[in-house]
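In structure tokens, the next block holds one chain alone, the form predicted on its own.
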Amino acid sequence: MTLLIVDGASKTFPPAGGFFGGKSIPVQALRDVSLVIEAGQSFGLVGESGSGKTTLARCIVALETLSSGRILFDGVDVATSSRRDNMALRSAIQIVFQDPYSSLDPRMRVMDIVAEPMVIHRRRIRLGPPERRERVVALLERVGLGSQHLQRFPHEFSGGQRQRIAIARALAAEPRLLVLDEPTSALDVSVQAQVLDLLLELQREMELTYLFVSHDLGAIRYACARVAVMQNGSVVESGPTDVVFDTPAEQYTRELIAAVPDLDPDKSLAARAAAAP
């Protein structure tokens, strides 16, 4: 079943003031992007910095509005939905940000951070304070923490633990789609693997759909069944992850793959030679 359709999405940011009174030009961050994501799928979005992948993610979760095109979630247009549908969409689509150090309010305790989505969406998630506390504890335990962490503040945790709290907060809204915006890039390598494995376990258990935004091709290959490659705001190649990575059709994709470090220096040199025009 198709869950998310991105249809001809374009986004242009207005010009900002230039240096020393000079003129600046509008920035086109997205150019006629179209994607289809099936329910239960892990879909990867890759590209270098400035390729537009984070802008697309922010448009999907309604943090930015499109200049043209549509984003349909389960048949509902994200941009033109009614107030009632909009609240349902905000619950069904949640985002986990790149930096767990800035995505959690440092003044809030973990109990309040994870419970906040249940309070915001209390008309749909009908839980009183005792039930909310029980659910927060259950979510924390599911991501590898526990009730002993309820009254602590974010600064008392490591980066990996903070990202687990962010994941628990996203799950508290009972979403169907998680947008993962570089969820492991700010973490140590050993912690990255733990968080990736946790996300895959949660997906299987909760039948979640993921849009995984990353410049880390290794993480995308490990976690995603399908992938789209973005360059300068456009999708230049998409398809099954193994096919795109093993037999890339576009020169840009080959260059991205060749830029990935390899422990075998001979293999790295061979990959770079193969990508050369």
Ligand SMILES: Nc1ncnc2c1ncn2[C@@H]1O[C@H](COP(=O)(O)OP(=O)(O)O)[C@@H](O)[C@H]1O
Contents of the next structure:
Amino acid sequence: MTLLIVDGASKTFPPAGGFFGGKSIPVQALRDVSLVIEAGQSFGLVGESGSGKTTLARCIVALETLSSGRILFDGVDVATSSRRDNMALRSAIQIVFQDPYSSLDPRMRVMDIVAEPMVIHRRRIRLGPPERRERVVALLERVGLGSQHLQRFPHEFSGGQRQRIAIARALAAEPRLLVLDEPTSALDVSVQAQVLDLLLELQREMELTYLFVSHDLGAIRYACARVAVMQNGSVVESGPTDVVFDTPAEQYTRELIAAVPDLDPDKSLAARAAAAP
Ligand SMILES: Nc1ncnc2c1ncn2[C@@H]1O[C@H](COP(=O)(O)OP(=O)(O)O)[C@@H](O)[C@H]1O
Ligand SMILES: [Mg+2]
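Moving from the form predicted on its own to the form predicted together with the ligand:
Expanding to the full complex; the earlier chain stays at the top.
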């Protein structure tokens, strides 16, 4: 079953202009991007910095709107849905950002951070305060954090722990699609592998669909069945990950792959981390 369709998506940001005379030309961040993600699939999105990956991710979760084209989630346009559909979409599509230091509200306790989606979506996720608390404890435990952390603030945690909290928070909304925008890129190498493995376990357990954005081709190769390669706002190549990585059709993809010193498909990230000093 098809879960997400991106159909001819384009996005232009207006010129920055600004007091210091910044760029005066508009930035075309997405150019006629189309892709299809099947339910239960991990779909990878790769490309150099500035190629438009985050912009696409933000448009999918409706933090930005497209200039033209459409994004359909389970047949519903994420931009023009009715208010009721909109609430359902907002819980069904969750995002985990790259930077766990800025994505969690520093003034909120972990308990409230993870419970918040259940409060926002209380019409759909009908739990009273005691059940909510139970669910927070269960979610934290599932991502590898004990209940002793409930009353702590984000600054009391490491980067990896914060990303686990962000994942628990996303799961609290009972999503079907998780958009992961460089979810491990800001973390230490050893922690990257742990968080990636956690994400893959969760996906299997909860039958989640992932859009996995990363410039880490090793992680994408490890985690994703299909991949799209973006360059300068366009998808230049897409297909099964093995095919794209083993027999890239585009020069750009070949260059991306050549830039990775050790992209061995048989070497999991865990193995890479274990080998790291
Ligand atoms: N809010 C914004 N305003 C203006 N330009 C932006 C904005 N967000 C992103 N861009 C520009 O859009 C392009 C794509 O950026 P982005 O989607 O962040 O790429 P990536 O995630 O692949 O690094 C870049 O040129 C970036 O500078
Ligand atoms: Mg980005």
